[in-house]
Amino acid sequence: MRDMRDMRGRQRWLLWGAYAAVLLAAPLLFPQAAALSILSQMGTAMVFALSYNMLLGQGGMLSFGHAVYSGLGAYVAIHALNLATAGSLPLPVSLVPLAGGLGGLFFGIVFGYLSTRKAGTGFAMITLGMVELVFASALMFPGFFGGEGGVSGNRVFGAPFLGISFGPQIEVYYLIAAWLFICTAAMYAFTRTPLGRILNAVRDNPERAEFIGYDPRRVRYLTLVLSAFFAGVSGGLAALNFEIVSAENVGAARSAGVLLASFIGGIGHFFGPLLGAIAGVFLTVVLSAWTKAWQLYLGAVFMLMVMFAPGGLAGMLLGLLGLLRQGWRGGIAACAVMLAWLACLGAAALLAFAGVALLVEMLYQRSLESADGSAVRLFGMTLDTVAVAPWLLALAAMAAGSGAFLQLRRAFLVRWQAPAGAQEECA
């Protein structure tokens, strides 16, 4: 038993070390200015998604207004930054996210007292009304919210400390990475506390938790307050990154975005929101630069995840690792066959995706972009949407890829008898 605990302890330290190494090495792999900006947005989104998962994944509280705490924390942070710039507040730039966290904590204490009086659908509806209320207030009280133009700031002031001025994007990224690592460790530690444990019990069976002496409402309230603090930290990081905060930061769209990202990543796993935040930023920032139909792809990915992979990207990753481990135990030949099966499945999925993307982009060109002509360039080809051949090609690719994927997937599951959990993720 002790050897088992020692092994798990070493594995845990190895995972955290690898996590820190990835955060440190990411700018070395992607040194471009645009890439650093995207990495900074991913880091901010990771903190936000992890804070949201404290409510949904660990507490079963579906919130439609979590952006309230992040956005209000961002406003507090940008005002703190402006006070520091004016010399009225002795606050270093590196601690501005802490001001955002305290702002989120304060509003979590206020709004959480009301919203956590109900659970389930009642809680969700209260948070939906709350985000609309705060968004409307953002336009009614320009003194704090800055009106439609928002509140801007300047993160570069005073003399550089150890040569760090937070002017270059690389310095901002490492500040975000440091806060991301600290917040991740703190939120993981929360899951190991008695409050984190009883939160899972409240999520699964609140009546039984109350029977053994715990107040479910107080547990939900304390969790929401802590979650609001970390959401406020993410808002403070966003304020430093963009140097502007507007009403969009407290809007329903931002709350919906973190909900989608958490589901795509996998709310049943602690590190799932990290993957979901990366995918969410990629779909909203990178994909939107390639195609104007990016929201359609985002919605389709979310629907496919809910229908076929409720465990999200994290569940799929764990299932894949389980399959590879199973193949490895069978020897090198069995592992090679396993990889060949996975390669075939991936090729079939890519073919189906290519067919769907062709159809979507041609339909988009015919409907909303028809003023620019009938030709559209995709996958290195120029296709005329007036001709019949491109449509037949897209339909054939989609049908062939989908049919091959379904057949291969069924045979694959039967052949390898996926381990417990993996079948649920892949089914």
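Residue numbers count along the first chain shown, from 1. These numbers come from a predicted model, not from an experiment. C-alpha atoms forming the largest set that superposes within 1.5 Å between two forms make up the rigid core. Compared with the form predicted together with the partner chain:
- Comparing the forms between these two forms on their rigid core, the Cα displacement of Ala20 stays under 2 Å.
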Contents of the next structure:
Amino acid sequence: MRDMRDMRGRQRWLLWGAYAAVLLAAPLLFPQAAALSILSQMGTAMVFALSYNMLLGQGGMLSFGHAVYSGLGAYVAIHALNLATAGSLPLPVSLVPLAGGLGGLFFGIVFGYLSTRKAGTGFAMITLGMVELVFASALMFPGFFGGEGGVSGNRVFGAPFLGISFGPQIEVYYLIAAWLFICTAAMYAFTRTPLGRILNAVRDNPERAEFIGYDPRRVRYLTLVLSAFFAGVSGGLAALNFEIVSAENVGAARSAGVLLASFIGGIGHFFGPLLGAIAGVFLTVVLSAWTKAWQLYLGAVFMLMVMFAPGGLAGMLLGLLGLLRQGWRGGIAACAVMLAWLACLGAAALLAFAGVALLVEMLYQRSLESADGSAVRLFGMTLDTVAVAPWLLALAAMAAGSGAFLQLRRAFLVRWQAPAGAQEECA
Amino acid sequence: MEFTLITLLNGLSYGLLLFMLSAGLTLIFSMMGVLNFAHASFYMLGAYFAYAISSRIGYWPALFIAPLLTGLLGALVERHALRAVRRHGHLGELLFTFGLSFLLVELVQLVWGRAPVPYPVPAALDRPLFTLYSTTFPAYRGFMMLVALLMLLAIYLLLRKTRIGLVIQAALTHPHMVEALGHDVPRVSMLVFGGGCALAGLAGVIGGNAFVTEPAMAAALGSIIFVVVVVGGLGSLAGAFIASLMIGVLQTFSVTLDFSLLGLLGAFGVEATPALAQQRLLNLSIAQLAPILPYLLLVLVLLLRPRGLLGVREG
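Structure of the form predicted together with the partner chain, given the form predicted alone:
Now the full complex is given, and it begins with the chain already shown.
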């Protein structure tokens, strides 16, 4: 038992060490300017998604307005930055995110008092109303919010400290990475505190939690305030990264984005939102540069996840790991069979996806881009949307791929669940 | 007086449209315990279907076919997707409809483009209904109110006076008992979901040409109808009715009023000093505040009466 705990502890150190190493090494692997900017965005999104999962994953509170806290935190941060630039606030650039966090904390205290009065659907509805309220006010008070143009700042001021001026993107990246690591550790520590544990209890069974003497509303309120603090930190990081904060930072689209990202990553596991933030930034930044239909793909991926993989990417990853471990016990051959099955499934899914993508891109070309002619370039081919053949090709790929996927999936699930069932029988 | 009456009529017709939307939403919520996030998207689909149909075979057939199509689509969504997600609990259903709202607006853009489509009011109704003092009231607004009231009557009769309504009502409160009595509860929920979507579609047919048919129309109304159902009390049809009329009238009046707090203070004899006149908050007119009034109302109602106006259960 004791050995086991030691091993667990060592594994944990290894995991956190690897996390830090990945954060340190990422810019070395992707040194291009565009990649660096995307990595910085991923870092802020990761803090944001983790803070969101404190509510949704750990507390069962579905919020449609989390961007209110990160956005208002970003505004506080950029005003603090501007005050510091003007010399009226002695605040180093590296601590500007803390100002954002305090801003988020303050608005969490104010708005959370109202929204946490209810749980479940009521909470979701109030947060929805609040995000509209704040967004509309942002356009109403241009003094603080800067109207349509937003508030801009300059992160480079004063003499460089130890040669760090925060002018180059790489220095901003490492600042974000440092804050990300600290925030991840802090939020992980939160899940181990009594409050974090009771929060899980409140999520699973509020009546019982109340019966043993905890006020569910108070637990939800405290969690929301803490989560708003971390959301504010991510807002402060975003403000430093872009040097501008506009009303869309508090808007409903941003709130929806963090919900989609966290869920796609997997809200049931602590590290799920980290994966989700990476996927989310990739989908919104990279995919939107490739195709105009990116929101369609994002929505479709999200719906498929809700239907078929409610554990998200994290759940899929852990399932794969468990599968490999199980296969390993049955020998290398069994493992290879499992991997072959997965490869077939992946190939079928890819074929179906290629068909759908072809269809969607051609439809977009016809309805929205018809001024640019009828040809569309995809997967290295040039297709004419006026001809019949490309449409048939797309439909055939879609039908064959999805048909094969559904058939394979059924057979695969039988195999996957068989060993687990056998184990249960043994136990 | 003239202004008040006309604005009141406009507000009531807008409120009745909101009620058509929130009625379907409320029915679905009380039946399945899940708020359909894509409800306003079905409203948008109704409008686009009506546009497509009416430009080919005329408005009157569209008035019947478009809601049917929307309802059919809703029933299909419930049968083939929502029912599968249900195992994972309400959160899964809510998130599914949330994703669906993303998908539907993109699909609509894919088929009909991003610009508003020309979906006109039918010629027979494109005339003034009556003239009040010197302002005319359009016949189509009257038609809107008539349809909404007929719909209200139909829902009432269906739920209260027919056998199907009896089964639906029983299935809302005691699904297991109803199932034991031999009724197919999953099919009842499919019918209710499809019916709710059909109501949203009908609202789209009526509202699409009274306002504008464009891809942004779902987002514009989406959060307002949630305010309506929360203010009215989750799951209460009567509450939704009162709340939609209230919000309709409130919004219509507020956009036309040009008073500000400063003006109000002036009316009470407070001298407008330069320092006071600089205050941004005091200078905001009610018209400028109009977009946030429903949400302020939401916060106020939740503070004073967390269940909503006529809500029976805690949310």
